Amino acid sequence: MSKKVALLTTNFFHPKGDRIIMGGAERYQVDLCRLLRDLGYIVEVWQIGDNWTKEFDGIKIRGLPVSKTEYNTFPELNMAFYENSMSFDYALYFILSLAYPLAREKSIGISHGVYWDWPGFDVANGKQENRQEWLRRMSIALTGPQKLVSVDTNTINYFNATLPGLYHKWEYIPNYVDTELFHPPEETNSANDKIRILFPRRMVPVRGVNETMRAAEILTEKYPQLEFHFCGRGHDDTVEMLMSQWADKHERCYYYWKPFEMMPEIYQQADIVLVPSRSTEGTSLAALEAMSCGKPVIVGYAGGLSNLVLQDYNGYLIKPTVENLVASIEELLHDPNKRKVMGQRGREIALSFDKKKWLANWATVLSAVFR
C-alpha cells in the first residue's frame, strides 16, 4: 500500500479558491509534489481556505477555514492540519513557522529563504518582547520536524547563530533549473537591435519593482535602444491594472505575464535580467533561469542570491536603489563583451544547480525521514 504524505502551506490558491499566483514557491510546491508522486507516495495539500477541495496537477488541495496569525505564526492552521492529517503517514511543513506548535513525528520543515528581513517585520511585531516570542515559537517549530531543508545558506547561518543546537537537522538543497529547457539562444541580438532589460518577478515592493520602474523611466529617456519588460503577476487584479497603465504611459516599457512554458523564450530574448530583491529571497528561480539562458544578472544582495552570483563575474550584487540599478545597467549597456562573458559564466554556474541534482538530493532526504 502506498504511503501518504500531507503538505501544509498557507496559500497556493487564494483563500477564496478563485486564483493562483504561480510564483517561485508555488512552482517549487508543484515540482515537490510531482517528485513525491513519482516516488510512489500519495500526496494531499492543506492551506488556508473556506472549506473547499480543489485539484491541481492531479493533487488534492483542501482549504482549512482558519486564518488567524500570532507573532507571524499560524497556530490554528497548524492544529487544524494536525487533526485533519492524522490518517497520513508523513508531513511536510512548506514554511518553517507552520510547524508550530505541533509537528508530526515523521516530518520535514522547509525554508524558502529568510522572510523576517522584510522592512515591515519589526513594525508588525511591535515591541521587543513580541520579537522574542516569535523567536521562541520558531525554536519550537524547528525542534519538531526530523529534518529542516533550506534553499540557501543564509537561513542556516542565521539559525546556527541565533538558535544553536539544531545544526544536525539542517540540509542545504538549493533551488534548481532545468538546464535543458532553459538554455542560451541559438542566435544573439546584433549590435543594431534593441537592448532588452527583463524584470521577471512578482510585482511587489520587496522584489524591487518600484526602483526598477523608476530606473526604466530614467534610462528609456536617455537611451532610445533600451526596452524594459516587466513579466510577472501581481497579488491582485488592481496591481496588474496599475502596472499596465504605467507601461502604457512610458515609451518602450511593457508589462505582461506569461505561462511557465513560455518563459524560456522570454529569457532568451532578453539581454540583461534584473532580480533586484530587497528582502524575503532564497536562491531565486528567476535568477537561475536567466543564468541558465546565458544572461548576465543584476541582483540584490538579499537572501540566497549570493549563493548564485559572484560580483563582477556572472553579474552584479547591488543594494537595489534606483541609482545603483541605473549605473549597473549602463555599465553593461556600454560593454557588449562583458554581457557575453558574464552570460557564459552564468550558464556554467547554473549547470551546478540542474534540476536532476535537486531531485536526487530531495529523494535522499525523503528516504531518510519517510521510512
Given for the second form:
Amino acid sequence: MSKKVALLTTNFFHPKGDRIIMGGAERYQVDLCRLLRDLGYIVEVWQIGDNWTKEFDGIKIRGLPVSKTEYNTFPELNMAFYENSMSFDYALYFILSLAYPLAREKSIGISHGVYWDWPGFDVANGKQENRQEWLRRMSIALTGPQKLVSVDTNTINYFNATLPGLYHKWEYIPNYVDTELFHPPEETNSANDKIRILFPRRMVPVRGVNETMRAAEILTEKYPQLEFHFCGRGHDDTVEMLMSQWADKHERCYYYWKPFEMMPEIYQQADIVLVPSRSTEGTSLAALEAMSCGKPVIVGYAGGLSNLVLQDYNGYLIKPTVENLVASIEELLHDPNKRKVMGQRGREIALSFDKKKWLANWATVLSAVFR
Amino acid sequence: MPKLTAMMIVRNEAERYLQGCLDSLVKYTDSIVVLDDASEDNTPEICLTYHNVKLFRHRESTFLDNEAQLRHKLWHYTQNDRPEWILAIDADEFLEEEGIKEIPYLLKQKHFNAVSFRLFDCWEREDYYRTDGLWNPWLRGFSIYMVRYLPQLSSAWPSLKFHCGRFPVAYRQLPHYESSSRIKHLGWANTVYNRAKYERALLQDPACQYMSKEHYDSILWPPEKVKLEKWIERSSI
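Just the form predicted on its own so far, so send over the form predicted in complex with the partner chain.
The next block holds the full complex; its first chain is the one shown before.
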C-alpha cells in the first residue's frame, strides 16, 4: 500500500481557484510532487481556498477556507491542515512558517530563501514586540518538522546565528537546473552586432525591476546596439499594462513573457542576463538557467545568489542600484571576451546544480524522514 | 507535433476579414472546421479555397436565436476531426505573430490543458485599440481560446441565447496558461456597423443581464469620450 504525503502551501492557485501563475516556487512544487510520485508516494496539496478541489499535473489540490495571517504566520491554515490531513502519513511544509504552531510528526519544512529582508516586512513587523513574537513563532515552526531543507546557505546561516539549537535539522539542497534542456547555443550571436540584455524575472520591486528599467533608459539612449528584454509576469494586471506601455514608449525595450518550454531559446539568444534582486531571494532558478545556457550574469547579493555567482568569475555580484547596473553592464558590453569566459564558467558551475543531483539529494532526505 | 484544429462560426464574412483570418490560421493550424450559419454572400466559396478547411453549412441562420445550439454543433463537428488541441476563434480575430511562434511550444507543454489570451478591441481603425472602461484589454482578464481535447470531459453547454461561450463549460474551468501574446479583434474597427451591433445587443439582452447598460451605451460614445492606444507589433528576443 502506497504511503501518502500531504504538502501544505499558501497560494499555488489564486485562493479563488481560478488563476495560476507558474513562477519559480510553483515549478519547484510541481517538480517535488513529481519526485514523490516517482518514489511511489500518493501526494496531495493543500492551500488557502474556498473548499474547492482542483487538479494540476495529476496532483489533487484542496482549498482550505482559512486565510488569516498573524505576524507573517498562518496558524489557522496550519491547524486546519493538521486536522484534515490525518489520513496522510507524512507532511511537507512548503514554507517554513506554515509549520506553526503544530507540525505533523514525520514532516519536513522548506525554505526558499530569506523573505524577512524585504523592507515591507520591517514596516509590518518592525516593532520590537512584533519582531520578537514573529521569531518566537518561527522557532516553534522550525522545531516541529524533523528536517528543514533550505535552497541556500543564507537562510541556514541566519537561523544558526539566531536559533542555534536547530543546527542539525538543516539540510542544504540548492535549487537546480536541467542542464540538458538549458544548454549553451550551438552558435554564438557574433555575426549580429546587437547586444541583448535579458531580465527574466517577475516585474516586482524586490527583483530590481525599477532600477533595471532606469538603467535600460540610460543605456539604450547611449548605445544603439543595445536591446533590453523584460521577460516575466507582473504582480497584477495593472503592472503588466504599465510595463507594456513603458516598453512601447522606449525604443529597443521589450516586455513579454514566454512559456517555460521556450525559455532555453530565450536565454540562448541573450548576451547578458540580469538577476538584480534586492531581497527575498534564494538560489534563483533564472540565474541557474542563464548560467547553464553559458551566459554571464549580473546579480544582486541578496539571499543565496552568492551561492551561485563568484564576483568577477562568472558574473558580477552587486548592490543593484541604477549606477551599479549601468557600470557592470557597460563593462561586459565593452568586453566580448569577458562575456564569453564568464559564460563558460557559469556553465561549469551550473553543471554542479544539475537537476539530477537535486532529485538525489531530496530522495535522501525523504528516505530519512518518511519511514 | 500534436494536431491543432481551429473552429469558427461564420456568417456573411466575405467583405470583412475572413480571408485574412484564414490566411493566418493556415500558418499554424492543421485543420479548420467552419460552420457557416446560412451566409448570403460568397463566404462558403472563400472557405472552400483553403484545402484544410472543413466546411459545414446551415441553410437557416440560428446564431441570434440559439447560439448555444450552434456552438454545440460546431463542437461536435470539431470532435469528429480528431483534434488533439482545439482553437476557438472568430473570423475577425487574429493571433499576433509572437503568439503564432509560441503555438508549437504551447501544444507540446504538459502542464496546462488550456491556453488563454488577452483580447484587444480595435476601434475606428485597425491599428488602435480601445482602453476605456470595460474595453480595457489589460483589466478585463484573459479568455480561453485553446484547449487540449479531453474526451472524458462533458461537452454540455449552458442553454443561453447570448454570450454562451466558445467552449463547453467543463473546459472553461480548466487551469489555463495565460499567454502574453495578444488577440487582435477587428469586429469594432469599422464603426459603420456599430449602431446595428448596439441595437442587436439590446434586443438580445433588454434587461442588461450580461453587460451593463453603460457598457452597451459606450458603443455609441462620440470619439472624444473614447480612449485609444496604438497597437504596436511586438517582438521578443
